[in-house]
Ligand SMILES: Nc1ncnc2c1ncn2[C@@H]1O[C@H](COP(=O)(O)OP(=O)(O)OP(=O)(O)O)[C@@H](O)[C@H]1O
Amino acid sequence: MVITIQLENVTQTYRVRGNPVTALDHVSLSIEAGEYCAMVGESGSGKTTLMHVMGLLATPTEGRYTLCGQDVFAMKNGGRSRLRAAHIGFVFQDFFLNPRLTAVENVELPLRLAGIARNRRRDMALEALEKVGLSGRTDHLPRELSGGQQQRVAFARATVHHPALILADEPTGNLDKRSTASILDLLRAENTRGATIFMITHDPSAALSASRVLTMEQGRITGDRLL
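Throw up the structure of that chain alone, the form predicted on its own, no partners.
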């Protein structure tokens, strides 16, 4: 699938202690298939909320979201779940690895949920770990890996099914300089493969790895520039 994103007047309002709080304020955004976008902004500006909407993890209060020509908010929950599982990969600052599973078993998880046969999913997981340079760490538990290695396992898990859209929320936030460079190289490689990339980051140098930088303030997109 080729991923094209169109958000129109998307608003997300919560109630905190009985008071309304607007996380997204009539956000409109178009991202073409194959773009590599970075989003910057202060904490609490709405970046992660927007990513959750784009990743079909949250339904906004109002607005329209068209993904590859489909109005995803008009779909039933099962349809959104299948679309997310088949075509979207998530990379987070916190790795969310299962501490009781080895690296290869963690990478296999989304394939198991997709119903892929055991032998096939093991081969796919091993290939994904080799791609991120961890072919020698496949049987290690997360606690036996460095932070950078854990993030690469998480990256392999997010991309093992070759998603058309990769959403990365502060993927280098807990990493040292060398590991940060490694993850950014992997994101660029996925973009070269044809994946659409949307990355949230507080790191200005990481944002420069993208081809387009968006700025969010108080629930609104206030900047949009091409690099």
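Cool, the form predicted on its own is there; where's the form predicted in complex with the ligand?
There are no partners or other molecules in what follows, just the one chain.
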């Protein structure tokens, strides 16, 4: 599976106590299969909202989204969920780990959804945790981990099933230099394997590991440059 993304005129308007808030304002964006894109932009500019639309977690007010040639907003919910589970890995800005599951159980979740057998799941999850330097914390619950460790569990969960599309919202936001470098190395390796990557970051040096940098301002894409 290769992932090509095409958003056309996507607008997302929220209503907050009667007042409209425009989070995305006629965004059009094409990302080719295998691209590595970083997105930068001020807080509140719409980056996370855009990522949620791209990841089929939100349906915008207006616009069209073609993912691998399929008009995804026209699909039924079940079809969208299956597409998401099979091909998309997420690193959420606030991690979104299941608080009742240990680190290794959290990482196993996408493998369960993908129907992988129990014994293989455990081995794959342990290997993914080892890659992010968490071999010693596999049986900890999220509340027993530091913020940066939770972020690394979230990263392992997003990449354990080697999805065709990885959407990462500030995946290095809470990490020191060394952990940041290892996460960026892992993203690079996933990209080399063929995954399409979309990473939101406030860190200009992290953005430089991408091959294309998009800038978001007030719900619009105002910059798009190749590195």
